[in-house]
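We begin with a single chain expressed as structure tokens, specifically the form predicted alone.
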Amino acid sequence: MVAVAVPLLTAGERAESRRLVESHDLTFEDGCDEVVGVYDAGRLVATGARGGYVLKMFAIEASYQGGDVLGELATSLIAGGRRAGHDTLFVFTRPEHAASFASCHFRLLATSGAVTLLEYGPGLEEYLRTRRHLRREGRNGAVVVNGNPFTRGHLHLVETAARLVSTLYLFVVREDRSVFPFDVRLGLAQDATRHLSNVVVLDTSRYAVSAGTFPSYFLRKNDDKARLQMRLDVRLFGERLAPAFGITERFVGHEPYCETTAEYNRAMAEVLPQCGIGLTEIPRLEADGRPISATTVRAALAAGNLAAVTGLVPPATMVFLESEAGRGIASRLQSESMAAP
């Protein structure tokens, strides 16, 4: 048999793919950008899919494993990903399948429990190479924020952490799935912390709290799958990012509202010490007896109450919220709020 991967486009072909995927105790996900398969004598014997820069749902009948079928599926999906503008692609798999993907030129990023994450392309090596000049000597720490938008609570966390270390790396989540775009969130973090000489602001790329390493963060669901993703995300940070910047301490704010973030804090408390990294939880800054959060800020904007935001955000964020771009985001939040059931 000569393995050739072909796109599965029709409802019938997708149903064949679903049956094969589910027969391997995997979950078929609708909405993928592309699904491909390999046929032998008219029967689908292997399938795989791509959603954005993540390859997924690889299922190959047992008698076709170990040959060139996986390579054909991966090659086809990588080509599709590159046509879509992705130079690096991720794949989640079980640890026992990591060697098969390594033979297709995927590199291991991290393993946690029953999940392994690999990537194809320049990815992490290029990310670290282009940020090597940011490495500082001393006792270094890290804070990771989404900053949607950057609040006085974020600033309190950063200022407190910066007093405890030589250099504090402030990672801003790059994934662009928040109402405040990445460029805005990064700029607000830079402006708000400009007075702190030992704070280095940089992006996470796809290597912390991204749709690749931790998709459940953006879906806000909390189940066993999400917990696996959290631990994988934390292990990737602890084993690959932290050593590159000499980071030995990570700082987080106490999370009273969001169960997903609270569970992520628990995952960090469990995994980071295994990587030789300490975790310090800092009490949240309060206003009127309630912890300041970006969620509260967005709720006030959705209610059209810009005045209520004044005490919750640093001057840089307030200036942006009063700008045309900021008013546009507030209008979008108000529209979404009115459309909600």
Given for the second form:
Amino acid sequence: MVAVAVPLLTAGERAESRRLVESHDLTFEDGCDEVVGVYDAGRLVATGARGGYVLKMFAIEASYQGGDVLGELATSLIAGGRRAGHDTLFVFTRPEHAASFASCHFRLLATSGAVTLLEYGPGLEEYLRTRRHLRREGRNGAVVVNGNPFTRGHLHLVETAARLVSTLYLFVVREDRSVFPFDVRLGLAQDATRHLSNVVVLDTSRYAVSAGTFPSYFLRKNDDKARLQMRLDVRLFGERLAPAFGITERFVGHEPYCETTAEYNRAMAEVLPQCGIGLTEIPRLEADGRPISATTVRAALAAGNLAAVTGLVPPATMVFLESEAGRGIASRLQSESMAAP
Amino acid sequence: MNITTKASAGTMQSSDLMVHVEPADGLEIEIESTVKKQFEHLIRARIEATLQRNSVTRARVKVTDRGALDYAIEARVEAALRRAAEV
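Please give the other form, namely the form predicted in complex with its partner chain, since only the form predicted alone has been shown so far.
Full assembly next; the chain just shown is listed first.
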């Protein structure tokens, strides 16, 4: 059989793909950018899909496995991904399938329990190569923040951690799923920490908490899938990012409210020591007897109460919030909160 | 030939290769191959010859090979170059 992957476009073709995917004990997700398949004598024998830079839902009938069918699916999906502007593509799969993807030149990023993450393209190597100049000798630490927006709570965490290590890497999550865009979040983190000479601010690319490595974070669901992905994400940090920057300590804020973040802290406590990295939880900075959080800041902005924000954010964030761009974000938050039931 | 955009050619099938070409200041060639240990120097020589024949002096060429033969390497590299040069 000559394997040729073709796009599955009609509802009927997608239904065939769904049947094949589900027969492999996988869940078919709607809303993919592309679904492709390989037919033999009019019957769909293999399928795979792409959503953004993530390849998924590979299902190949048993008698067609081990041949070139996977290569054909991957070729087609990678070509589509590159046309859409993604040079590097992720695939989440089961550990037993990692070797098949590796033979198609996917590189292993991390494995945790029942999940393996691999990527095709320059990806992590390129990320580390272009940030090699940021590497500092010594006993280094890391803080990862979304900073949506950067608060005095974040600043307190960074200042406390920076006193305990030679260099502190402040990673800002690149994934743009937050109301404050990445450029703004990164800029505010840089401005707020400029007085700290041993803090290096950098982006996570997609190698920390992001939709690619950790989509359930954004879904706010606390099921097994979330647990698996959190552990995978922490392992990726512990095994790939931390060694590249000489990081031996990770610092987090104590999490009294958000169950997802608390669970993430538990995942770190469990996984990081296995990677030789210590975890330090730092009590949250409080204002008026309540821990400062970006959620509180956004709530105040949504309520149109800019004055309430003053004590919660560093000067850099306040300047931004008072700017035209900042007021634009506040009015978006306001209209969203009014639209909500 | 001037490389002005990103382009690819080839497949991930066994006995084939994928070639990704993009603009760069100098000439960079990266090779991943299932037979890298034995044949990297030959694959590289074939790529360099193809670049030279097309007068390409500035490009980044990334190849992921699964045991392709000489003529396949040449054809895939040339196809990727032509697409990237927007002739």
